[in-house]
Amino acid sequence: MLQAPSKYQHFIDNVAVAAASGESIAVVDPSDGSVFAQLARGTAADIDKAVIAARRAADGVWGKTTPVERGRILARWGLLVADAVAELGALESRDTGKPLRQGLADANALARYFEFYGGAADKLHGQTIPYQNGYTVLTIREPHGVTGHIIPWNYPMQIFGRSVGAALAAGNACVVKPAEDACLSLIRVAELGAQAGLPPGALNIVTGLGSEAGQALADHPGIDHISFTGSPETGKRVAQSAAAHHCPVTLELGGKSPQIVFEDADLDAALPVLVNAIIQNCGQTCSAGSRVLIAAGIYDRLVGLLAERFQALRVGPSTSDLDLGPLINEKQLHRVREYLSAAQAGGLEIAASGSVLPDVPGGGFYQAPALLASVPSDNLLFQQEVFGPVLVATRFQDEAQALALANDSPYGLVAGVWTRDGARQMRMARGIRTGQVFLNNYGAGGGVELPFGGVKQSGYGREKGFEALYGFTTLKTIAMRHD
C-alpha cells in the first residue's frame, strides 16, 4: 500500500502553505474507510492569498512568458508526469477507490493533455478582417488573466489536465480548488509543474470544502473566468456567484447519456462497450452510458447478453484491480442504494447484478453493478443521474421513438448510436441534442483532442481539444485607420 504523507498543505506560489485556519480535513480510503492523511482546510483567506499570487504572476513573469516558452514548459511537465505515472496512478487509485489500472490510465491521459496543450500554446491565432478602404482590422486572443478551476473527485487528473492545461497554454494564471474527496494527486502534479518551470503564482491549489473554499473562489472578484465540473445544483450556485462580478463560467454538469442499439448493430462490437461505459469508475462518470435504448426486435437477446456480462462483474478494493472498485464515499453509496430501493419498490425488474468479493474490508463503500430492464421513460431511473453502476434498458419500436427517447432527458452530454445504416447514423447524430455523439463506438478512447461539453442541464461551454483555448481567452478587435 502506498505510504502517503500524514498531512497535505496548499500549493501557493510554488511552495507548500498551511491553512490560515490551522484546520484540516480527513482523507478517507474508499476501499476500507480508513483515514490515511489530512488535507489543509482552506477558507476565503487562503483563496485570497492564492488569487493575489496568481494576479502577480499574470501581470508579471507568467504574463510576459512567450507562447513558445509556455508550450515548452507544458511539454516538460507532460514528460515529468509520464515518468511519474506509477506514483500518480497509485495515489489516484487509493484516493478515489478506482481500480489501479484506471488510476494509471488517468495519469497517462494527464501527460497527454500537457503534451497536446504544450503543442497548441503558440498556435492560437487571430484574424484580419476585410473592411473599408483606409482601415486594417485584426483580432487577437488574450488570456482572461486569473482563472478559477473547481475540480470534481471522479477524475481529478484528467479534468485538471483539460481545464488547467488549456488555461495555462492560453496564458492565464490559475487557482484550483479540488474536491475534498480527491486532492492528493493534484498537489503532486503541481509540484511537478514547478519542477517543469512554471513560475511562482502561475498555478495555485487550495484544498478544502466546497461550501468554504469553493464558494470563496466563486465569489472572489479577482477571478476572471471559472471552470466548474460537478452537479447541476452546485453549478447553478457557482454561476450565480460568478455573475455578481460579471465573471464568465464554463459548466460541465453531468448527464444521463443514451446508447441506442438498432437491429442491424454489430452486437459483438457493441456489447463490451455498453458494459464498460457504465461500470468505468464504478459509474461515477459524467458521460457514463447509463441508458441503453434497444430496438424491439433484438431487445430480449441483448438484455440477455448484458445480463450475462453483469453477472460476471466483480467489485473489490482498488488494489485488487477488478472490474469495479468502491464508490467514493458513504454519501454516494447511500445515494445509489436509495435509487435501487426506489426502483424495486416501484416494481422495476433487476435483470442482473454483479458481485462484491466476500472478503472486502468492512469499512469500504462497495456496490454491486445492476442492470434494470423494461424501465419506462417517466421513471426517475430513466431521467435522473444516479452516478453509480446502474444501467437501465428500454425498448423502442422505430427510429422516431428511439430519437424521442434519447432526447427525453433534462441532460444532453453524450450519446452513442449503434447501426450499420449510414443514413440513419447521420439522422440520429443530427437529431440527438447532446454535445457529443459517437457512432458505433462510445468515448473514442478518451479523445484529448475532442471538444467536450453539453447542452440543457449538462451545462455550457467546451473543454478539451483546441476549442477549449477559445473559452480561456477573450477576443480583442483592433481597427487601424491609415489613409
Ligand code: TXE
Given for the second form:
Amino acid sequence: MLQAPSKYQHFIDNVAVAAASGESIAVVDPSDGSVFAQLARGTAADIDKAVIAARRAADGVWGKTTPVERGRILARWGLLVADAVAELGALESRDTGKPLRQGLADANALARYFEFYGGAADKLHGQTIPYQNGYTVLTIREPHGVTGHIIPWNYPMQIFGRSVGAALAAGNACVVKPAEDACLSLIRVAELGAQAGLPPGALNIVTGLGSEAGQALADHPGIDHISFTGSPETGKRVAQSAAAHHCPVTLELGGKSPQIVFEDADLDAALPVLVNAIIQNCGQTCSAGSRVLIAAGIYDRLVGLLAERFQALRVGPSTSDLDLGPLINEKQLHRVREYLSAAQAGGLEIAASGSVLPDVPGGGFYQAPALLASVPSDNLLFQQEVFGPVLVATRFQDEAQALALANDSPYGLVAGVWTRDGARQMRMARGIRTGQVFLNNYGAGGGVELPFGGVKQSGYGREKGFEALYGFTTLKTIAMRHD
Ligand code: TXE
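Can you now output the form predicted in complex with the named molecule? The one shown was the form predicted alone.
To see the whole picture, the full complex is given below, headed by that same chain.
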C-alpha cells in the first residue's frame, strides 16, 4: 500500500501553508472507508492569501515571463509528471477509489496536457484587421490576470491539467480549489510545478469545503475568471457569485450523454466502447455514455450482448484493479441507490448487473453496475445524471425518433453515433445538440487536443485543445492612426 503523507497543507507562493483556521478535513479511502490523511480546511482568509500571491505573480515575475519560457516550464513540468506517473497514479487511485490503471492513465493524461499547452504557449497570437486608409488595427490576446479553478473529485489530475495547464500557458496566475473528497495528487503536482520553474504565486492551491473555500473563491473580487466543473446547481451558484463582480466563468456541468446505435452499426466495435463509456470511473464521468438508444431491429440482440457483458463485470477495491472500483463517498452511493430504487418502484427492472467481490472491505462504497432496458424517455433515469454505473437502454423506430430521443435531455455534453451510413452520420452529428459528437467511437481516449464543453444544462465555454486558450485570454483591439 502506498505510504502517502498523513497531513496535506495549502500550496501558496510555492510553499506549504497551514490553514488559517488551524482546522483539517479527514481524507477517506473509498475502498474501505478508513481515514488515511488530513487535509487543510481552507477558509476565506486562505483564499485571500492565495489571491494576493497570484496577483503579485501576475503583476510581477510571472507576468513578465515570455510565452516561450512559459511553454518550457510547462514542458518540463510534463516531464516531471511523466517520471512520477507511478506515484501520482497510485495516490489518485487511493484517494478516489478508481482502479489503479485508471489512476495511472490520469497521470499520463496530465503529463500530456502540460506537453500540449507547453507547445501552445508561444503560438497564441492575434490578427490584423483591414480598416480605413491611414489606420493599422490589430488584436492581441492578453491573460485575464488571476484565474480561479474549482475542480471536482472525479478526475482531479485531468481536470487540473486541462484548466490550469491552459490558464498558465496563456499567462494567468492561478488559484485552485480542488474538491474536498479527492485532491491529494494535486498538492504533489504543484510541488513538481515549482520544481519545473513556476515562480512563486503563479500556481496556488487552497484545499477545503466547497461551501467555505470554494464559495470564498467565487466571491473574491480579485479573481478575473473562474472555471468550474461540477454539478449544475453549484455551477449556478458560482456563476451568480462571480456575476456580483462581473467575473467571466466557464462551466462544465456534466451530462446524460446518448450513444445511438443503428441497425448497420459494427456491433463488435461498438459493444466494448458502449460498456466502457458507462463503467469507467464507476460512471462518475461527466461525459459518461449513460443512455444507449438502439434501433428496433437490433434492440433485443444488442441488449442481450450488453447484459452478457454487464454480468461479467466485477467491482472491488482500487488496488485490485478490476473493472470498477468503489464510488467516491457515502453520499454518492446513497444517490445512486436512490435512483435505482425509484426506478424499480416505478416498474423498471434491472436487466443485468455485475457483481461486487464477496470479500470487499465493509466500509467501502461499492455498487454493482446495472443495465436497465426499455426505459421510457420521461423516466428520471433517462433524464437525470446519476453519476454512477447505471446504463439505460431505449428503443427507437427511425432516425427522426433517434434524434428526438437524443435531444430529449436537459443536458448537452457528448453524443456517440454508431452507423456505417456516412450521410446519416453527418445528419445526426449536425442535429444533435451537444458540444462533442463521436462517430463510430466515443470519448477519443480523453482527447487532450479536442475542444470540450456543453450546451444547455451542461454549461458553456470550452476547455481542452487550443480553443481553451481563447477562454483564458481577453482580446484587446489596438487601432493606430498613422496618416
Ligand atoms: O458536486 P459539486 P458534488 C455532479 C454529479 C454528482 C453531483 C454532486 O451528478 O452526483 O454533481 O456532486 C465545489 N462554491 N458532478 O456535490 O457541489 C466542491 O468543493 C464554490 C458532475 O461533489 O458541484 C467541488 O470542488 N465551490 C461533475 C466542486 O465544487 C463549491 C463532477 C464540485 O462540487 C461550492 C462532480 C460553492 N458554494 C459532480 N459548493 C462533472 N461535470 O464532471 C461546492 N463547491
